[in-house]
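In structure tokens, the next block holds one chain alone, the form predicted on its own.
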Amino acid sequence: MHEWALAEAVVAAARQIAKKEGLKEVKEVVIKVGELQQVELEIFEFALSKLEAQGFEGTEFNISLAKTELQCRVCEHKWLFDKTNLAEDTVEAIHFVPEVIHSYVRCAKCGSPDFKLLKGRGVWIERLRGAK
């Protein structure tokens, strides 16, 4: 499961940041996950909770989704991805293979399927709070 590998990478990155900042204790790690990143958040949270023993006892891991922003290559219109009008199987297909989004989503202004993904992929530490 790649959620475990992501959790291990987040813990390793948090450890490096804490060391660089001279923190003796990490109290909170704020993590952003792109909406189209193919991450099962429950599994990711579970993995982080199990990895707390690696120097992060009592650390609060806060995870939130980063919305997906798209921009049409034809008319330059920008919009946020909204899955509420899509069928459940379509949402599932996009979750597992985000690249198929072009098959199901069109520009909200001109209807073109030719758009680029500006935001909505990746996993990153947005903030780390601790004590020196």
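Basically, rigid core = biggest C-alpha set you can superpose within 1.5 Å across the two forms. Positions refer to the first chain, counted from 1. Quick caveat: nothing in here was measured; it's all calculated off a predicted structure. First, how it differs from the form predicted in complex with the partner chain.
- Relative to the superposed rigid core, residue 98 undergoes a CA displacement of at least 2 Å between the two forms.
- With the core superposed, residue 33 shows a C-alpha displacement below 2 Å between the two forms.
- A rigid-body turn of 33° separates the smaller part from the larger between the two forms.
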The other form holds:
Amino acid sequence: MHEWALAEAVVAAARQIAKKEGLKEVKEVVIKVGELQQVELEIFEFALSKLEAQGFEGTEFNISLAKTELQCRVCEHKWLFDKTNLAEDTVEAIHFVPEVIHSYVRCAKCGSPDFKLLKGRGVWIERLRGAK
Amino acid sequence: MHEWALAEAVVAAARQIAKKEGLKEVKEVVIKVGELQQVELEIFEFALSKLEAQGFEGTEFNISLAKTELQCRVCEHKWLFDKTNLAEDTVEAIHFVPEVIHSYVRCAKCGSPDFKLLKGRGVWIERLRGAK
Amino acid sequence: MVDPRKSIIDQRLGKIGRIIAVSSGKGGVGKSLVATTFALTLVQKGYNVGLFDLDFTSPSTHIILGAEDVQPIEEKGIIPPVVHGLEYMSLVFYTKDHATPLRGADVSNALIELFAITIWSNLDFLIIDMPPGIGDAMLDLIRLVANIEFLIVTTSSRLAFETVKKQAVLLQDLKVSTIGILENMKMDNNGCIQAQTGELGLRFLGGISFDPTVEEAIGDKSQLLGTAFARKVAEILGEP
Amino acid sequence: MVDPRKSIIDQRLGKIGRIIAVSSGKGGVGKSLVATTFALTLVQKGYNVGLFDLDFTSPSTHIILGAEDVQPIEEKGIIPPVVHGLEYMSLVFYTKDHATPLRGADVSNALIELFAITIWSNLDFLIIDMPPGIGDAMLDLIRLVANIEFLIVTTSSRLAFETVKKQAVLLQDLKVSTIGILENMKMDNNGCIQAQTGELGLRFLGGISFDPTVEEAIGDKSQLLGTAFARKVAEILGEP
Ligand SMILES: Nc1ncnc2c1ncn2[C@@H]1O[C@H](COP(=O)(O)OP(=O)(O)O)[C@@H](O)[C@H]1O
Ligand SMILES: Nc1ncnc2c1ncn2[C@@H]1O[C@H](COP(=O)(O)OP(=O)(O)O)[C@@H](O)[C@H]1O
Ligand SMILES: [Mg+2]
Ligand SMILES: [Mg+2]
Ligand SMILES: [Mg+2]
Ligand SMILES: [Mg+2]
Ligand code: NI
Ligand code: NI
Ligand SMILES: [Zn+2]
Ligand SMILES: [Zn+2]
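Let's compare: the form predicted on its own is above, so bring in the form predicted in complex with the partner chain.
Full assembly next; the chain just shown is listed first.
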């Protein structure tokens, strides 16, 4: 449910961008959600729909998921995040703060916790479409 | 003159890449040198030419300079590195370890030392051209 | 690509009176002990107080508080549990007893995430326990938290003060609000740190002696607040 | 795009017998004092020794050594100056008395640069003074320095040992060589840290008392080596 907080951030950011770019109307906000954070899309979308009232009446929030790609800094192995073998607690911890993945997950090839998140971490705004 | 040490690193890296890619012969190593580090190109090229003997007899080391672009994390201002107003000592310190720029240079717009080096830091290999 | 999280931080911190980061370029000077005791002292005075542990790779405040078996609640954000009257937040809720090997960029990301999703109530004070150094966490507070104030802790040792001096000069240069310098585990009475603090144009907040009873009191709030250390913290910082 | 610097590090360190990082998840436990005294002790025994300060944002070893007016020489790389018989390297040669607000990525970059360009001679030992924590510097040593060994320093305090324990378990998991745990500024004789070190399956190297004469000796090599602290360091680490 903390998805609500993330939705508020998206709306606040969209408002800032619209202002900066001098948009009178925001037609579409293109949002990417990284798989790592396991955002519950229904809640996130529900929150966005409620927040629409705050100046985004006609706005379409276009959300798509992005796979989470990780790369080991030691052996350069790349892999996609997969929660299958993680405990429920762990997945929940990563849900709140994705970086704690470094406490729980290791490179499958060399065992290192020293890997980068190449993409698909959390929630970001790809672009705004609007009218001036 | 520590350019020699950087040249050795380039040759060692080129050898590793060539091995990894199974190249029998390396025809060209394309090298970029970021302006920030103020590498003395004559010494660097001289060192490379001496090091050629070590397995890079016919290799062309193709060096070009890259401007140094910085961006403030506070106000997002972007600018190009310019040593004009820096003390000689400071330029020398940055020559050895470019990151010490954070001790001496501030964002011209907001005064912050919290900026990123977007590009043009030091020496890197852009690509190798060879024959298998 | 825009990171939306930064845009909500002002709003998340909007209902908080003062935000004070207990900081030091140097490690092991007593930041965590001072921050925790300071926060508890303010609670005793009747203020609404939050304590936020930003030392992600070596968190200590949960040990000092004896904050076991508490966990944030997930609502329209993360609601910090109340520990001894403090709204308390730490990454340790999510890392438990696992080591947390984070590079600076991860520290920064985790910090931004926690600021974006933690829902503090109408606090009079939010006290932040900082990691040592002048790296990602300090730089992020400066850029992201509009009304941040730094309280700098040092010991009497040259090894601590040389670093703290550089940090204090930097914060002054950057026009970041600095409450002053606190000398912890004070060794003698020569007033050397006090004098040097004055030369920097900063306020010397006071000195706190080494108190051998503190170690025993770690994890026990009442015992901690009964130490000479805590009385001194209250004397120096009780009316911030 | 390839960073060539990493490819030369093995060669730069190739003539060095042992590389020991004096480390701690916790700050202020005595890493810098132990590392410096350890290195000086090895010099006294006739070994060829280097001391490399990797605590870029709060460097201390130059103060402990009293290493003023020295500077590396630029040749086919950077030749560390010899200070009290030690080949000595620190970023402070380039940052002087300026604060060095580096984010983790900058720490990592500066560390790689220094490893790539510093020309050590045929050393028996390179002692590394680490910053606190388990961030960029520790992770980089693990990935870049093949035969790195960690010596972990703690104090007797729960606040230090809780963090050190996590670090030690992590290093064991990663199969990184760890010499053992040193208990500095030891407070009592209950053997608690020693027992817990044993439970971790690690070697307990010994305990060193708080020595009030150390502060006076900072910056004066002969005085430092005459302290009870230094005698104890020599006793514990003299035959590593
Ligand atoms: N005034 C004091 N008297 C006794 N012990 C102290 C005092 N201040 C701090 N300590 C102890 O010193 C150590 C470092 O304190 P801590 O708060 O963890 O420092 P930091 O957060 O700066 O790393 C801890 O073991 C703590 O209990
Ligand atoms: N055994 C000891 N006796 C007295 N003072 C000590 C002892 N060990 C360390 N110190 C002091 O404790 C402080 C922290 O030591 P330092 O080496 O700077 O720690 P670190 O490098 O872990 O931050 C310094 O002021 C140092 O002089
Ligand atoms: Mg602390
Ligand atoms: Mg309240
Ligand atoms: Mg140190
Ligand atoms: Mg020698
Ligand atoms: Ni949630
Ligand atoms: Ni040079
Ligand atoms: Zn790996
Ligand atoms: Zn700026």
